[in-house]
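Taking the form predicted on its own, here's one chain by itself in structure tokens.
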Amino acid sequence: MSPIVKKVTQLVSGIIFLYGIYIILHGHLTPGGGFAGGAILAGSFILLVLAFGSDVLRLRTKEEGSSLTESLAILAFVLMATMAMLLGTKIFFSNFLPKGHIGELISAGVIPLYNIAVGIEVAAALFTIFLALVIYKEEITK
């Protein structure tokens, strides 16, 4: 790719990444949430791989890293869900954080934390799938 495409991709992928973070963090106030924001985050990483090529990133280690990130996000999600039971509410996925005022960013208890965990998991899963397909294509062409 040309230097112009690479520079524009750097700028655009940063904006796309920030938009994905916004969608994840405001998922309890607006349409969106963990899945939609995670898909947007994965799109920003995929755009970088497409612009800069797979040789620069050493994809085998990146695929293992994204798989580990995906597993850790699922573990965090399950730990938050069971934490409610351990704190005395005796209900799986129960809210154990204080609620704020309606319409504020911190107004939904544990829902934003669940959105963050789901967003990280979805972004890592989609990016892992993309990297696996790129690695498979490279091995076929060799």
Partner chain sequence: MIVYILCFILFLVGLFGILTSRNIIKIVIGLSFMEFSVYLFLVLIGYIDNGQAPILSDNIAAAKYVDPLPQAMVLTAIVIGLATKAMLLTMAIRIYKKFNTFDIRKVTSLKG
The other form holds:
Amino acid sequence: MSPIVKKVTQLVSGIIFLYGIYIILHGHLTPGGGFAGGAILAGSFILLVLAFGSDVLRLRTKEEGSSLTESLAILAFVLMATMAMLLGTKIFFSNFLPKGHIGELISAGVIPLYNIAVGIEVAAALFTIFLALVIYKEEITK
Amino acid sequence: MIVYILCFILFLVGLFGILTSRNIIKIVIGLSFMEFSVYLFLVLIGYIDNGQAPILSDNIAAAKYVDPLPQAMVLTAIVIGLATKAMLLTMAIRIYKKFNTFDIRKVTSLKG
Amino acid sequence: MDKFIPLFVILPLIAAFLIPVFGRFLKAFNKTITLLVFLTLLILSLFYLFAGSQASFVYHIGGWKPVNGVPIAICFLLDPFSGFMLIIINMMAFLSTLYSVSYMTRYTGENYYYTLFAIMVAGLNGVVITGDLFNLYVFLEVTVIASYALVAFGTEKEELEASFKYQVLGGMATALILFSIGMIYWYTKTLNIFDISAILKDSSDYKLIEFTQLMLIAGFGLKAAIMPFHGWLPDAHSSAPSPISAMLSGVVIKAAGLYVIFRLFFNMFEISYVIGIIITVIGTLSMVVGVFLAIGQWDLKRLLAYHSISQMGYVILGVGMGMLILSRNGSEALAALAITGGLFHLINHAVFKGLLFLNAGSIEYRLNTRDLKHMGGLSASMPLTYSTSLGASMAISGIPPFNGFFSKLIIIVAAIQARYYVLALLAVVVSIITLASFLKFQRYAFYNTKVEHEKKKYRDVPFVMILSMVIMALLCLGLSLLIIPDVRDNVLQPAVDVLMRKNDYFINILNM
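The form predicted on its own done, now the form predicted in complex with the partner chain:
After this comes the whole thing, all chains and molecules, with the earlier chain placed first.
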């Protein structure tokens, strides 16, 4: 890609990343949430790969990392869902945190935590899908 | 009523695409059309004229809300659709690698 | 018992995502944890069966109890019918995993295999225990996406083509199912199956409901591969790795297709004569056409796959006849007999078809071919594979004292008593053709001694593969015990009661 594209991508992708984090953290207050924010996060990564390009070997290591992140995020999600069961209430997907006031950032019990786990998971999954498709394509052209 | 008919026409367009096109990628696109028409239908059944976004707050107590459940269903279905489309496209690339073509008529290793 | 219900979904999911994390450092972690999890779940489901009461348990997720009798959250439901399916699923999952321990050394990427397997089982358990229509759809998709990937696991030409076909047809089925769920929600404004059934009981809009029912039959019929929708099954089931074929044929088409059809059409909708006729006719069609398509096959696994269509026809025929008798206000005992036959054949088919696919896998493991013409004389070199497959072949073609005989007998007796003489005759004829087809399999695979001299060098397969096959063969014999009235009353009868007596049954559920 041309230097202009590279420079602009460098400037923009950080802002996109921040915006994704904003969407994830405000998932319980505004439209959006884990999935939408995670997709935006993945978009910032994908933009970087598209602009700067990369050889297949480096993409493979990246793919391993992102699929590991994905598994860890799902495990975190399941852990939160079963946390109440482990704490002794025997209810799956139970809320074990105080609810707080409507409209504040730290409120709604465990929902923000679920959103964070889902956001990381979706970002990692979309990035993994993208990398897998790119790697397959590179394998064909070789 | 007209929107439901348009929605159904979109469904038929997708079906037509699956049945007639020979390119694997176009079949995937036809499948997406079918699913999108169903999503549209799900959103439509929750819609109320002049309804508001279903966000609970203290100011408007007796507001007319649109039904939030179909929206949640559509979001879930979109996520699932994403997974199936990713699988299908991965499969399409793999098929291209093995058969060197996207033409479904030439992908015939199975018979009987 | 009720606090254990979500474990059926949670444990396989945790196992599935622990494998990619720890599987890369610890060598046998993937096999060990999947086996442990499936064994635990099998023990849990057997515990439910033998704990005596066979009561129904409702589990409200998130602790959201119904308000004024209106359910507001997703609920899980464990009743005898779900419990019956859970035993089939977890038993077959455990035995297939045991078989995979040796078999999957042929492939690379074992971690992915066990991950996908565990996800598939989580989805299947979820389909069976959920009481919410949309949640059922989600679990169904979890199951089928994992099975798409597992069918294509070998990534050769055939696997990819079969998986692509499976995915396109599965995607269409998904669209139909989602559409009909939307229709039901539009009409009833609820997604809870019991709530829907309470509302549909007083409804009068038959046209809309019948349209939805047809859409549902088309959608789940595609997933269950019953006759007009069977195109993907022979390709997908014959191309997958053998333990996966055993799971797909033995469990997935039953839990994701037939279970849902039975559950929805008996327990959610009112039983209607039209639907009874449609279900019986497609059952008979798939029974007859499946076996005729199977006769000409020389590819072993493809032959078995066509027989799956045919044997599922028996199950649908039995249950469909029960629905017909009920809708015409016939005798309840007769309807119960027909449904018992159907469900009995369901568990029998899971065991013997799973075993036959594992046998085919063993032959493929040693000979690297699925073509019957290239086998022969294996009875001497692979004695245990031979004897177990002989048992399974006799079970599937209905020879006493194997389990297949008794379930087919019940279905045929029920058909005669209900004066459906044509159906009884067809069931007998199909059974005879099945026998012919399996005689061909036995003769070409194990006896045909002309080519024996070059087959001496093969040994029997490794121990764990033998172990799981022998367990299944013993189950083929042992399940015949279900014909004894006392055993049947404890195992099959509660499941049949769930299907037949929804009215006195579901009122309790809504109030729990």
